[in-house]
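What follows is one chain in structure tokens, specifically the form predicted alone.
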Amino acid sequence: MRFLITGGAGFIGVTLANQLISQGHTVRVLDNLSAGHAELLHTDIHFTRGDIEDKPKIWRLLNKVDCVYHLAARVSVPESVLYPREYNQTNVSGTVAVMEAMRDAGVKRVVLASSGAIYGGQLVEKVHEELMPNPASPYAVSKLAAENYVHTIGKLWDIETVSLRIFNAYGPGQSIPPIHAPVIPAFVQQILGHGSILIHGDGQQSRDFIYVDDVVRALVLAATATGINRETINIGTGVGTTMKQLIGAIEEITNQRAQIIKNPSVSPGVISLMADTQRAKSLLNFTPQVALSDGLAMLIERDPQFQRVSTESLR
């Protein structure tokens, strides 16, 4: 098959693109490199640097493409609170530009990388796709709007659409910006470097962490699965891990002790967010395969940022 991956030089995009190439597909990637790393892409991948709202450029890249993976997005919840207009521009307007270009190029399937953040706080232990969304940040609002645009435009223009609500993905290659860094690589970096870990609240807030290889398996399945047009599907593990438990797991794997600073005056955000994974299992035949302890060990072993940790220190 022929694929276009928007945001394909980002954390999940690189892993997806390289996996598709290894399976013999043709892959094109569009990324503005604001957070991506094109040098990590396989040499057989056709990379184009460009903006997600450049509809003529997208249209040219869509020639004879069978399926689009729309991953391009701004993804930081705290940053979105500071810059909601920019998040709306990229995550919403950019999505509409992709759909317009697909219509004009005649491409008939898109897989949208959405987010579990859309659910916000809920009264159930595990969130399922029939719940009313309760977005608690501009980022979550923008991803919900993107979902609605994709499915609505897809119906109007006869484009098959699938939205995957990905929970907290982690794994090798995830960037650690100086501010608003993803929690797992940030915690690993601080523990290995004997720095301090700042926890908002009491550390009992829990998240559903899913290894990047599992996320990519779900994305690959969504490109060809039948009977999933207009579907929205959770991609998570169904297992919640508190911040305290996460720190403990990293400590055990690295044989290091964390220096923890608690800041109870700052909100920890949604207290608990775990995915109900039944729809992914029934529609995609997808179940996650990597336990958190194994994923953390592989992250530290495989990520160049952490390779100063010897293999002997890992479980």
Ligand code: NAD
Contents of the next structure:
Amino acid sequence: MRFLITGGAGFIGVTLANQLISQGHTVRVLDNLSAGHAELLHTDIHFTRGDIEDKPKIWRLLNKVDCVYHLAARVSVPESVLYPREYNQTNVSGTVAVMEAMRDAGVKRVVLASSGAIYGGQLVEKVHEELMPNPASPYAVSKLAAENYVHTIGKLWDIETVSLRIFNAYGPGQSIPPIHAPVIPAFVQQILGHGSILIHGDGQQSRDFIYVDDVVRALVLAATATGINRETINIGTGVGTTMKQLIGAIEEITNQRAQIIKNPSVSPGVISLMADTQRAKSLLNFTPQVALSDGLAMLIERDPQFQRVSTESLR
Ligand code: NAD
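Can I get the form predicted in complex with the named molecule as well, since the one above is the form predicted alone?
Below: every chain and molecule of the assembly, starting with the one above.
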């Protein structure tokens, strides 16, 4: 098949693009490199630097494409609180631009990378797709709006659409920006480098962490599965891990003690977010394969950022 991946130079996009190439597909990537790393893409991938709102560029890239993976987005929850307009521009207007270009080019299918963040706080232990979304940040609102645009425009213009609500993905290649870094790579870096870990709230907040290879397997299945048009599907493990448990797991793998600083005055966000995984099983035949302890071990072993930190910490 021939694919276009928007945001394909990002953390999930690179793993997806390289996986599709290894399966013999033709892969094009469009990414403005605001956060991505094109050098991590396999040399057979056709990379174009550009913005998802650059219509002429995206028209050209969509020529004879069977399926679009729309991953390009701004992805930080705390940053979205500071810059909601920018998040709306990229994640909502950008998504509409991709859908318009798909209509013009006659592309038949799109898989949207949505987010478990759209659920916000809920009264159930595991969140399922029928729940009323309760987004708690501009990022979550923007992903919900993107889902609605993709499904509605798809229906109007006869484009097959599926939204995967990805929970907390982790794995090699995830960037660690100096502020608002994702929790797993930030904790691993601090523990390996003997720095301090700052926990917001009491550390009892829990998240559903899913290894990037599992996320990519679900994305690959979504490109060809039948009977999933207009569906919204959770991609998580169904297992919740508190921040304290996460730190314990990293300590065990690295054989290092974490220095923890608690800041109860900062909100930890939603207290618990765990996926109900039934629909992914029934519609995609998808079950995650990687347990958190194995995923953390692979992350530390494979991510060059941590090999550097751990070597330095041994000196
Ligand atoms: P990422 O930031 O590594 O990747 C996003 C990519 O999009 C980056 O390479 C960036 O350069 C590119 N991009 C941003 N704005 C663009 C624009 N206007 N035009 C072209 N390219 C642009 O993030 P990621 O973690 O790989 O996330 C990929 C997708 O999955 C996003 O849509 C995100 O919302 C979704 N998602 C991720 C997670 C997670 O835990 N990583 C969880 C839920 C959903």
